[in-house]
Amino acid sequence: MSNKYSELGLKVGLEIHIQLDTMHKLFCKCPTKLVEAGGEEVFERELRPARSELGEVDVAALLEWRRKRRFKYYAPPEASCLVEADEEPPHMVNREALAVAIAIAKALNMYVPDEIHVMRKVVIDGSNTSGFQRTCIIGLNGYMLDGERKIGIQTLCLEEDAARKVGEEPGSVHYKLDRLGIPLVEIATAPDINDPEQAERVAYKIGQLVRLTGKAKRGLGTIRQDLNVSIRGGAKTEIKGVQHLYLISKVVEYEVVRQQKLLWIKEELLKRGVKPEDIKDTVYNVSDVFAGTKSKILRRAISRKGYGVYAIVLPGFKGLLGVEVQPGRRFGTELADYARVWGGIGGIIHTDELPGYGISDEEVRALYEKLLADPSRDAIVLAADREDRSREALKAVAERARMALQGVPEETRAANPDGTTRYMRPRPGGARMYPETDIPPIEVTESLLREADRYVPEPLDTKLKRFVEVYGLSRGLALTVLNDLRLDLFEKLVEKYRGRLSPTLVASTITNTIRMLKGEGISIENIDDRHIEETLDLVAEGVIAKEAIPEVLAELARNPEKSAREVVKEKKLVSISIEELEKLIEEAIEKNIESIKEKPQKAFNIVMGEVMRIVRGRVDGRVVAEHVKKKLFSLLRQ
């Protein structure tokens, strides 16, 4: 562990989601496959919560209820049936499913119970129909091996995947429910990481073994990382949906970086002497202030009947509103995020970046005399929009700050592409779990575990002997291997082609070629299995070289709707018969005659250079020095 995150006392746990390749889905008979074609049935729902077993009401489930939205249902008759749109009970699970669940906790060396008891979850964002999402506990109290640091691994689940959205409107979220259903496995690692790089090494680790199971889905959506990350004198955070394993290090860093400036802000408050009773939850109308306004902002709020402008004031903020938290993003921003979801506005407009949207410094000096604010030392926020909305955002930016004085809220998170994070809800409790009633307990069966035995991967140590003296890798090539995220790619392609290429040559492609094209500056994240399979089917069909590998491969990379068919027809690559090559050749000759009279020793070159420079990626570069070589033996004989 690097000293500085050791000295600020970071721990990390992940919840990897890895979608199952099964035939069937969870709780029914419909088959794991999105469906892009229309001709969906088409429902909606509202969703309320309800109490745990507890008697208890989730504080996150509530937030969904009072957010009052109407949910919109596409139900797609191939991958979808009456248990998804929740008017028909659940089938008993899926014993496939159990099966390859019970194998992943047998290879992280977990706890198996004797009964498995199905529980709901409380979700009422819409993405269950039933507003709970069924999950149940198959393995406890594991590890799994960082180099010589355990890491312990808590609970592995077994839950239905959510509905997908498919879009949303104000009032209004669109979900199809394909996605919902398919099984999946949660996987909770303990707080026991403690740097940014060691998060994503033991996400890729743990992707990789389920995916050796042979039972995991591939694509985009098919794996998803959530991180619970903290540091001494900050909260537990929940980070949900980090979709590349590449940027689960920079997530961390940049929560860390996160924690420690909201922690400097609390410090910073306290200085000033602001108290939590301090900051009211008054909210202003000050439209007249902008009576005049040339911020078209204002002046649209302004004009329409019912909207209006709204001030909150934050005393002993000043300065505080601009600080940056994480890159791009200041602690205006999370009092915004905050608005958003509370209030449901587009946004809000604080002092500390006034004078600015239009608004001049003269309305600045007025909005601070009629709300007798301090413009040395209090912050102004303003909200422009329907009076309801405006009110709940700017209460809802009050309470942010008060948290403010606690330093780290605990809430849950949403990634962002570039690995910063955004408010999206509090943190759920136990609050919202309670027992299944439509499922009886499952007992773990001798049989089913014997079931389970055919899931559970072979050891690596096993795997690299075979790489070596079967598929006849180097040790090196082999290592690498099996270090690689497609460590499953390549058996599945070695067997496909098996006599036809080289199992060097499927290592060497997705493994150097991929790092090499990468050192190239091109986003290798945009090339998936598909674009690695349908670029070695074409040279195993003979239809290309394998010089054209990383040609073909940049060119998907920068275009991954495209087929590997499609780049080589446009780019031109198609392999060419020996015939052709050997005109080639005779004509490179026939060109360079002179030169290679006057200097036979540099003949071969000469000749091999300018042929290359035509048929580069279309024919083996051995096969073209063999041909050269022949006709130039024939010459230089005469």
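Model, not experiment: these values are computed from the prediction. Here, rigid core means the biggest group of C-alpha atoms that superpose within 1.5 Å across both forms. Residue numbers count along the first chain shown, from 1. What changes on going to the form predicted together with its partner chain:
- After superposition on the rigid core, the Cα of residue 26 moves by less than 2 Å between the two forms.
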Contents of the next structure:
Amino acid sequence: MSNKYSELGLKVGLEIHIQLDTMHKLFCKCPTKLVEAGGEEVFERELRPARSELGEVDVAALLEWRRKRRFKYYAPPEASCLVEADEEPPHMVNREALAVAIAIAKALNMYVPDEIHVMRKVVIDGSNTSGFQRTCIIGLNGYMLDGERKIGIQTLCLEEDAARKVGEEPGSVHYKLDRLGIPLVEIATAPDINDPEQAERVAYKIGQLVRLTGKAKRGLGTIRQDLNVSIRGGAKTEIKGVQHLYLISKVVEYEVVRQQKLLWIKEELLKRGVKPEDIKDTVYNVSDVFAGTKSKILRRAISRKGYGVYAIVLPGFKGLLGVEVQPGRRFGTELADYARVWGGIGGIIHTDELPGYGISDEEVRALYEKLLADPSRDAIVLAADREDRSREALKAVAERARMALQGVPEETRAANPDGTTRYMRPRPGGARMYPETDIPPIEVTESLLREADRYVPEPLDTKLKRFVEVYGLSRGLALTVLNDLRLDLFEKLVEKYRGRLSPTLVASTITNTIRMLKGEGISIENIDDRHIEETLDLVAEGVIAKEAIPEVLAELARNPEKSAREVVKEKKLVSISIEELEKLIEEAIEKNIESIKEKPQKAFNIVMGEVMRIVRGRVDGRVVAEHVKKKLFSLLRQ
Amino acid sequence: MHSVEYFGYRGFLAKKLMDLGAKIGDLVVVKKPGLVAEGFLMPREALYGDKPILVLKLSNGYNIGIRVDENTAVEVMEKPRKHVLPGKRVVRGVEGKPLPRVTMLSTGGTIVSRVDYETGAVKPALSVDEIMEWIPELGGIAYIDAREVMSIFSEDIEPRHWERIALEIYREFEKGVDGVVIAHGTDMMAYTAAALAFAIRDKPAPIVLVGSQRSSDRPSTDSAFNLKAAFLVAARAPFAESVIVMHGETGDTYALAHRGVKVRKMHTSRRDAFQSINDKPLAIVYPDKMEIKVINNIIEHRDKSKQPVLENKFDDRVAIVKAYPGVDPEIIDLLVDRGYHGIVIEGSGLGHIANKVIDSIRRAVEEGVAVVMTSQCLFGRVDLYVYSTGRRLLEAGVIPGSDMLPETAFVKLSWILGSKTRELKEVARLMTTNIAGEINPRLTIDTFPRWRY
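Please give the corresponding structure for the form predicted together with its partner chain, as opposed to the form predicted alone shown earlier.
In what comes next, the whole complex appears, and the chain from above leads the way.
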């Protein structure tokens, strides 16, 4: 209920990245496609940030730098060149991408600067070979309407997408350069969104607007959604990588609950009189307590050289580590995240979940005794790993515990597929940005603005009129299509199948059929545009009947890597010929001749039932009915 | 036309900003019909100063350009606070361990930089402290001293600059250093490397030239890796030659130490642009493993007891002329008439030029101008005996350049004419004598690049 959320002071901001389907990448002439095949050049690099004038280091960058990683790059020649390898200066900004970005900015009522400056934004996790992302601001201070409300659109940036991670091994992360350089528009709203449904709605509208330019890429990974969520008294949490539109409202809901729970924990700690100085950084080696333990995890650590079991005391925290802050995730899980990120260990064990993991009551008692901790009041966290990593991990746990006294820490979190989130890194400080001097500033001229006009999306009422009057869709179906994510696919396919398939069939397939399959429990999120297009291709070619569409799509949803043609072959859904049909009808009549003679008025139903059972999906039902009637008629005359 | 210039701005916008007393970094507000923008004033790149566009840095870090005219109001809101720079961490060599002493001389080009994120300016950072702070690993390689001997784009370097650099290096050798690193712009680096090979005889220690292809402000710069390799070579290599140390391949895996007289910049931008031509590099260098693998013959060995001899005069009246269809013999005549002392020809194939030019060449030689023939093929050896044109060139007095790079022949000729002699017969003798490895008498099959298809 929006009331509940406004009481909580919920503020949500969206940051949506959409890949553009331009002919070339943003700073070179490579095609904007992903490549799976091998045969690429591979090279290794290290990244080392320059000193800043103030000698400061960005907190998030510090984390990356401390990990001291090398990067391995796979450079497929079909989709990357010297620019992506950081072996050649960038070319001039892709004009097509500029025009599209300006068109979107104008559609969002934004101010476009007279001169666009490309900047270097320092990124040293290896996903940009140069150690920075090239980005420029195209629009400022715009808005979009959600019903009566104005949602502020703060910035629209045009930037290059990063390389994609393809693997990892200790000390080295692997990236492929095909995605690097694909143009992205990044649209950031003001935190004007006040409830989860609105967040989903606004995200959908922004995505649709970009798709309507006809220049948005489609498919998994082409659109990335990040959220900023805060409640009164909480903190602005950045949540990255919400893959599906329909997860947005869930992520917001869960984050609200998480922040509320953390605030509750803060209150509880205050009630218990816990103070930040009570939580010490002292890490104890407690391997001897578990010398004879039955726990496999601990035994493994104790037996390895340089490894052991280490512990830290969290005074006053007893019972709080077990508090659920997200569905299936407790406060202890938050601590484990920090241990993982900062220490590089797999996980932690804490006393709120003991006895367990093969650890006995006596061992727990001995642990408290050794650490001079109070079993009725204090919690103890264990790490079983290499000494240096365990110490780093537990120090991070202590730090996070101290933060709990302040409530909700400012974090960047990653979205999980179920809508929960996990800690990723501390929120970065102000972006380290400086001008990209290899590219001169771009003046936004009249001619550029005119080019942009070509991409300004057609107003939706104009579309509606055309759908009804020219394409012959019913008004209801037209409205449904207009509101569908695949609106641009519909328009593309109507043109493609002009004269061969009715627009109504196309619209109905994209909307009603998919919805019906969803209702039957089919995983429709596996259905790509290409599945729909391939299936309709087969109908247009006359290979299958339109009745077969739902079954083909359902099978493709179960096996998305297959092609529609393969599925049709496997499931024997190929249309049958009229001769075959007639033969089947004759067989059916013969088989049921007794029943037909007995109840001639039910003859049609009997035969139809029999034949349809066999040919279901392979021929138009009306055609069957026609031929059954004809056959029965001629039979009756005899 | 009087044109006011102010932080890169020109014309009426410059005047407007001057009148406001606005300085770079001030928080300003710009008001136009339909726009109010607030940000920090940024300088304008001088090249684009003609357009009346104001550059602002927004609070989110992005820069934008706003067109300013008479109806635009610009106001200064705030002056920036003075930043107190935190004390810099000084890291020198690891205490207690005696390390080789290496001096780095910088000739310009920013091999190490600092970025001022407030203004976007990239500034050179050449003090030892700044270098060590950025590459602490150097502390395990050598005791470093660093100073700037000139600040010049390498494309502006001239023979007289080689004289200066050679003198500075000689002084360092006199001080007893174990190696010298020269930070140099990559464009003309090979020329300088060749010059230094000739300018100091009996070097006791190596001279290592190093540069960066990708600017040092970017985290991916090749500069740090190259510097590590360069210092390692300067400190520990068994040879005492003039070498260039740069990336051996696009990845940060190994560097190559190339003989200065045999190396050329073969790509405009790649990290591994420098390649040895008609020779193998002297060594493969693995800076992270602290390993130097010598893969070629050493001509000058490291020996601290050697007494270096400075012969650093270069003749700047030497020109390079390329052979191409329709090349005008008057070009040779013009050079001779202008008092040039030497001409290096980048001939075609085995060392040819159009026959109609030969008369002018003959005249040049008669006037005492040394003419050396090399090949624009770069790879391979010239041979003027094989074809009649070549024989005619020999008859006209052309000095064959063997397998020397045209650029190296140019430097060597300039050195001979400046430091040794102008007497043509002696010039010819010295030119055809292998002094510092610039002539490779044996070209094996593997000294030619292989392209993969």
